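The chain below stands alone, shown as structure tokens; this is the form predicted on its own.
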Amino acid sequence: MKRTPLYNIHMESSGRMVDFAGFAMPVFYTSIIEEHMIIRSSAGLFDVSHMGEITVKGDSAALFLSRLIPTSMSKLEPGKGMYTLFCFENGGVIDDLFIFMINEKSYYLVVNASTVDKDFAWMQNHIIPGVEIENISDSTAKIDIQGPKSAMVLNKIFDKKKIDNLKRFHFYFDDFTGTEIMISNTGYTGERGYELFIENSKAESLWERLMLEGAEYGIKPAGLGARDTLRLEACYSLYGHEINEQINPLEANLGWLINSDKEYIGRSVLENLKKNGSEYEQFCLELTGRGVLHEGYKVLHNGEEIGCITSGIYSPLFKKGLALIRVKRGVLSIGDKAEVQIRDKGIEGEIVKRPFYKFNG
């Protein structure tokens, strides 16, 4: 397996090392219970140094991407980020990504660890002149700390009036050590919270100095196991359980990030989906019998299978089970009651509006 550069770290502090995506990364340190709450009412840190980091540089940038996603490149300007996908000729994802405008010749990408290679081959197999992209995913740190007080933690170590002033989805590079750091007000758990993205060299000491700046605020590590409890209560998608290949953005209530009226891959088939509708349709389901969640589990409304839970988990803030449903469209609407087949058993849920949780901002 990968290490990432804040492996000796993640093993001092007793993390619990899994295998995830071909990287040994911690799934929690002390419980995925506790540092989901931390994040919810204070502040964490999560070592996501195994995502993927792509640079598009040149004259024709800008173009380039316009052809490769199914979102405006309009809603971009220069200091400011999107949340995007890309697509196949039929509609199915390929990976959804972030895209930093940092000017008009250049972007900074990230995406899934499990996809780096298969994007970069994409992109590259769709390459247009003047432009040149590099994959700088091995030699870049990313480290999320999230949460209410994250803003806190870091006025102590960057310029308080830039981090004050930052908005969501925007981002600046400021320095750290001597060192250039791109900071970003986003993140995936639902809290307001901060992407930091820095060489691998420096990622041990930004680490220790965000755990000691915050310490007066209960800061501590949190790992994967968190990191997927507070997406799913934000209802935010995971590539490969919401949307993969064989999924299209509108089955994953993605169908917003279909606005470009530019000629993009996959263009004809997603704008006819939008207008029509697709097989199938994401709810919020929420267990109101005893039961935990998992993906694959059968969905059932009046007896028959309509689909099936893509992810699912006994929330740590409302101390039940939740899930992402992804069944036949057109059977279920808000308030509907539905059932999960766990082993034999059919234990009821309801279809509640999304999200679980609201953007904490």
Second form
Amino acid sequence: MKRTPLYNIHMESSGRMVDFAGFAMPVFYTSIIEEHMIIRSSAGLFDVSHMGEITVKGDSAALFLSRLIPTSMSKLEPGKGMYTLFCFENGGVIDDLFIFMINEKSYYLVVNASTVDKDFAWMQNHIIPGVEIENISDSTAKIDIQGPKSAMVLNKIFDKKKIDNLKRFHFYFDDFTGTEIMISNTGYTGERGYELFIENSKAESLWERLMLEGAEYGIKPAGLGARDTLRLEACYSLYGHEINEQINPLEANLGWLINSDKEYIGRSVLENLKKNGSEYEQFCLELTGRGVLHEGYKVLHNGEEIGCITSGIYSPLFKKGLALIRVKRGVLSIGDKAEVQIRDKGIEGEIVKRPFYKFNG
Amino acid sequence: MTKEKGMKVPEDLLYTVDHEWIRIGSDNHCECGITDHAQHSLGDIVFVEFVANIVHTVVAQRDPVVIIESPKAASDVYSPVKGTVTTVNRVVEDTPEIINKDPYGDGWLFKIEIADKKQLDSLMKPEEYLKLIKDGK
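Let me have the form predicted together with its partner chain next, following on from the form predicted on its own.
The complete assembly is shown below, putting the previous chain first.
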């Protein structure tokens, strides 16, 4: 199994390690619930160095990217990032990703750990003259600091003015003990937070410094378990669950990403789906009966199976079962009751407005 | 009390490979639960559900008696021995975190009247269970 540069720190912090996308990653250190709640109330740290980073450089960089994504890049500017997708010609999702625009000729892509090789191969297959791409995942560490107090922690280490003025989805480059660091106001938790990108050799010293400066706020390391419960409360998709090669963006409530007027792969299929609707759609379900929801559980309406859970959690914040469900389009509306089949029993749930937890920035 | 990797393994109990414990009482009445190692591995226990109508039911060794869930996984807890389930701990249904806090005390799960005491020979002694968790099973 591969290790991130923070592996030794995870072991020293009693991280409960699991295999995630071929990496030994902490699922939690002390408790998913505690780690979840510290991020909702103060600040927490994630090691997400397993994620992929790909640079795209050259005169044709923007043209190249615009052919791979369904989202318009017109609102992108130097120092700003955007969320988007790579899709196949048939609309199936190859990956979801973030594109940070450094300048007109240089972009920085952040992709999922399990898909980085597939993404890079897909990009190579569609390369055009005037573009160079590089997979820098193995030399890049990524630490996310998330939570309402995260800016206060960063202010003690980095340029306070830059941090305070950094708008959501924007990023800048700073210096950490002589090494360049990229800091973006982004995250995957529903809280204000930042994602920090730095070369592997500085990962441990950066982590330790963040823990030190965050001590007065009760900062804690958080594992992939809390990352999952936080993102689900905020209704963010997770690749391999809400979206995959067989599920198109419309089925995961990601139709808003389809708005490019450029010629891109999958355009005709995706535009047609956006216009006419997909076979399935996504809803948020809150369990009213007792139980814990997990991926794959069947969802029934008036006794008829209409779909299944794509991600389910026991919400540490709301203290109940929550799930994103993929169901046949047109059957359910907000406020409807639906049943989830948990083992041999049908447990009642309610379709609620998204998101479960509104972004708290 | 012996500890391995910080996990408590009381010396007056017997254990299973599935990380249940059993405390032998008088008149073949025994108390059962999950071990400190098991609760630690699962993390926060957020939900407990006993098998329907389990009280006064005869269960075989390794029959499921209760399902416990952490945010990441559901696990069956099996009966360590054949016998009649006499009582279940309803308190843990409302406050499952007790199992994390006190797995050998207030976090007990069910009581069973053992059918044949000889079956206890098939269970693990504390030192054997210590070895099991030491070997990382």
